[in-house]
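This document starts with one chain, in the form predicted on its own, laid out as structure tokens.
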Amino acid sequence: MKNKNYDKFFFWIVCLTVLAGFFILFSASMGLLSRDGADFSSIIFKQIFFGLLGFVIFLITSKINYKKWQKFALPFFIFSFLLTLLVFEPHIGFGHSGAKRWINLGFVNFQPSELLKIAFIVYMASWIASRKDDIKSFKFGFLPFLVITAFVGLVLIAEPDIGTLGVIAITGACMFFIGGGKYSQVALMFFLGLALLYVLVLIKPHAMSRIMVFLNPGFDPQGVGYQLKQSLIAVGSGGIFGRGFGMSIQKFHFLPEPIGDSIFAVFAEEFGFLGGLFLIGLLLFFLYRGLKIAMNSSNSFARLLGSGIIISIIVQSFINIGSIIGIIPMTGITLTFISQGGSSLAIALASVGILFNISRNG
């Protein structure tokens, strides 16, 4: 199993997705030209910069033997956790739209929860692989898993970043099951997740409003329901074939965050139902090929690490798409590889680099 060739088919899927993402972002960014204070060029050049940075990091992580990540899993996780806490430091951390998720590094803004996401996956892969048969135990497997996830969850709830918490929790549960967890334990996680969601709806007003919009898409169309309303108009007006590249109307003045979590609505308006199916199909191929790499690896750490990486990317992508078309509540998380977000793009590419190393050395 050593020194295999990289999975070239998977490589071209990644390249196609990133390239498509850049063109979609370019088109969506044009909608900002009509908005006061919007800087089209800075958005594009920033995404190019982080894309190139991500590609460099991808080359580095694809050369590092994945087994070395296991040795530094705990320090990496602790560092990422402490870095995420800096969003609450008033001189470094700052917020947007009521959420404190970023830190100012001087030359660039960084979202540490993106790093925490991959650090959690690396640590969980190492921890579950070391548990072996104990993972089925409530005391030595299930309970410690819940405690570790809860520590991460408390920080993300405080930001708040419920969308990222959902991605991490679902990814962690999948890894736990792949590592040997019982069906009953996964089912209990699901019900605990529902209970946590219920509590969040009670204590977080914005969470309650998003649930209300989900249950009734016509709720408060000029307020909390505005984004979903405009997203559905964009998706619906795209029809079967779309208006054509660059021809979206909703990105001008109407769609909130057209380069962020609403970018799929712009894509669907311009490329239509068939374009949306193509993008979803591309993501499903990405999932299939990535899981094939992970499951064909020779040891449990590689299987867990590779599975965690690919599942987290796909879960985030489908949560974003699902919220834009109204089949799940709005979360505010971005579409991986496509939405604006330097931290997300760079770290996603770095994560894929690890997966490429697994495809060669797994």
Contents of the next structure:
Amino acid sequence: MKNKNYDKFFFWIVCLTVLAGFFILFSASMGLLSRDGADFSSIIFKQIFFGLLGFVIFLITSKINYKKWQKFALPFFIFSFLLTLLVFEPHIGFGHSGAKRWINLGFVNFQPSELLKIAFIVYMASWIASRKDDIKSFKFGFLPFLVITAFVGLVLIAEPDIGTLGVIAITGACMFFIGGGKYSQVALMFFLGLALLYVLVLIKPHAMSRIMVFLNPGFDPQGVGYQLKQSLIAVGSGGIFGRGFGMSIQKFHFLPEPIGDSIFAVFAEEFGFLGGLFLIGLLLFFLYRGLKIAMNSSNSFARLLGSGIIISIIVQSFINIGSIIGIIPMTGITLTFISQGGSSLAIALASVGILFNISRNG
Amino acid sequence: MKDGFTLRIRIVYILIFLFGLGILGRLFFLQILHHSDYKEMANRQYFVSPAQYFDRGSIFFESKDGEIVSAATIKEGCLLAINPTLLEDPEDAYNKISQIIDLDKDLFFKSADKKGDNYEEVAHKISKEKGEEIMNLNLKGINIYSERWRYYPGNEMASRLLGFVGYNEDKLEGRYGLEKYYDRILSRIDGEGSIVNSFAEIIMDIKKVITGDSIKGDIVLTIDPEVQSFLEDNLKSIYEKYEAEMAGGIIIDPQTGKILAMSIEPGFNPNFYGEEKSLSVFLNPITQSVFEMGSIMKPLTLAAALDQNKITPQMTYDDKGYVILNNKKIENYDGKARGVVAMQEILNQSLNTGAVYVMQKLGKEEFKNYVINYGLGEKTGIDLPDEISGLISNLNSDRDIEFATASFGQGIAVTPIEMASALATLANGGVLIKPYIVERIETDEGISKKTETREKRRVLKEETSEEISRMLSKVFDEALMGGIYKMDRYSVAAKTGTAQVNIEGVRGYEEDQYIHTFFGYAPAFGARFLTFLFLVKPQGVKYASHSLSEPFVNITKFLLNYYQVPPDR
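Provide the structure of the form predicted together with its partner chain, given the form predicted on its own shown above.
To see the whole picture, the full complex is given below, headed by that same chain.
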């Protein structure tokens, strides 16, 4: 199985997604022209820069034998974890609208939880693969898994970045399941997750109000319900064919974060149901090809790593889209490959590079 | 192991796939099944009443102490719109609302009948308090939106000068007066178009930068609110007292061309301009109408001859009471002969024959040159819209009679502002100056652009100006109403005029209808202000000296006191 060719098909799907994402972002950023303090061209050039940088990293990670990641899994995970803690350091960490999610590296602002996500996946893949059948054991499989996830969880709840925690937790649970975890334990995990969510809602008023909006979309339409109301108007008014590229009206005055977490609403308004069908289809196909690469690989680390990477990307996308169209609560996470965000794009491309190497080295 | 793995990965795939289908189902629900609902919600939020965002620079008066008073500003309140589709009981809604505000019944029920529509404006310019009261009624389908409109705190004050903002097609813009002339600077958001179209907005902004249309600001007038009020009160009282068709006045600083006050009676209330029957009330006759000015022309004729050394104040002429030219007889106002009299008497007794004599001494060609040089027949260039120029085409003929009548202010017709700026040359040392009414523009960038005094040309020698001022102050001190207004400590120059009124569009005059004119300045030497008054078709008074002397003296005394002018004798 060694030295297979690259999965060319997969490669073109990635290119298509990145390119489509860029054009969607380009159009959505025009919405910022009418707002104060936003710099249209700097957003575009930044995204092009990080897209190109991401492509270079992609080429590098796709050349590095994925097995090397297994050796560095633990230090990489610890490094990312510590880096994430830096957001609480007042000199370099910062955030906006009540959440500390960024660190300032001087030339660029970086969201370390993006790195933590891939480090978690690498480490989990390595750890579960090393457990082999022990993963079925409550004491040696389930419990340690919970403890590792809880560490990550505590930091992300403190930021707070519940959305990323959701992506990590779901991806971890999927990997645990794929790695051989017991059905009963996975079910228990599911209920634990629900219980955690309930507790969060009780202790974080911020989370509470989002749940309120989710349960009742008409809740406080001028306040916390505003974003959902506006994104639903954007999506709904798009109709079957959409208003056409660049023609979104919502992005100008009404929709908050048109280039961030609301970008799907701009896309749906401009390209309509057919555009949505295309994008969801593309993501599902992306998932299919990615999981196929994982399935065809020769060892369990590759399988877990490959499926973890592709699942995290698709789960994040679907959580974002789902919250924008009101089928899950608002989370504030972005649409991978499409929303503005340099570090996110570059790391996603790097992760896909790893998956790509798996397709080659089996 | 591998098979178990494949199965589990498929389960994960299927779960995510199902979630993807869920998203598509939701999109189908939002974008296809409920598309029209969301489209309507979208349109409703894009449709904004132009009035909601209306914005416009202010116009200010400024007193001599630099105190700023609003002449035109923006007022905020509410408009009432109904959603006929949601309005269940129009009768009940009408009864409740009309207890709070005046509501146009026909409009209300006509709008309420438009089922299927969801936005009909039925009342405007509602105060915030009343708007809240209506909102508190909690009637379904009754909506209160914020509204901004142009507001003139002074009501009728300076109305003909300010003009107003009104709809031209769908666009709110300055329609008359300063609002029109400075529309480009004052206009900010006219609410053009009802759909938010930011692409167009961006392109418009770029265009505005290129065309230099981007300078926006407030304007501060040269008009002093105290002086303006005083002038208006005086005009109003003579307008009413003599049942005149119109009364007008200009107070100008002859040295700089700065207009301190300008008014026409009757005015109108720009806050309710829609209630006016005739559009002519919106025009400003000071720049947009011409009149034959009568005897106030005589000082201009004399000054011209003095300037060319064709006469001296000491010279005499033989007044026969009439002159015959081109078979037409020109008489003094009383038809009487004075015999040999001095030049001063031409002004004191306002002798037509004397003016003709002086014009003839000067020569027709030279006289015409002076008329043109005084700026009669030429727009002054004042910053008011649609200024017209005087009609002096009679002087293109070679007939002596035309020149003779022109020498005492008949046969040529000029605008009041033209006349005032020509007369200012007598007061200011002989220079024709462009009058102006905007002191400065305060742009949004914080730059204030001050209007510069602009000299057009020298018309008279300085000595001539002094000489004629001396003669005119004698008119005021000795001749006007027998000299009863003479002020011991101030020299005042003045002259009256009473002209026949031209029948519109015809060569000929209306019987027993006159226009009274009056101009004067003080102090006579180094004048601070020149006042020009006119009264069209006053009833029950024959001469301007009777109708206009008193308001002129009132105004002059007020000005001397207000500006604390030191006595000059």
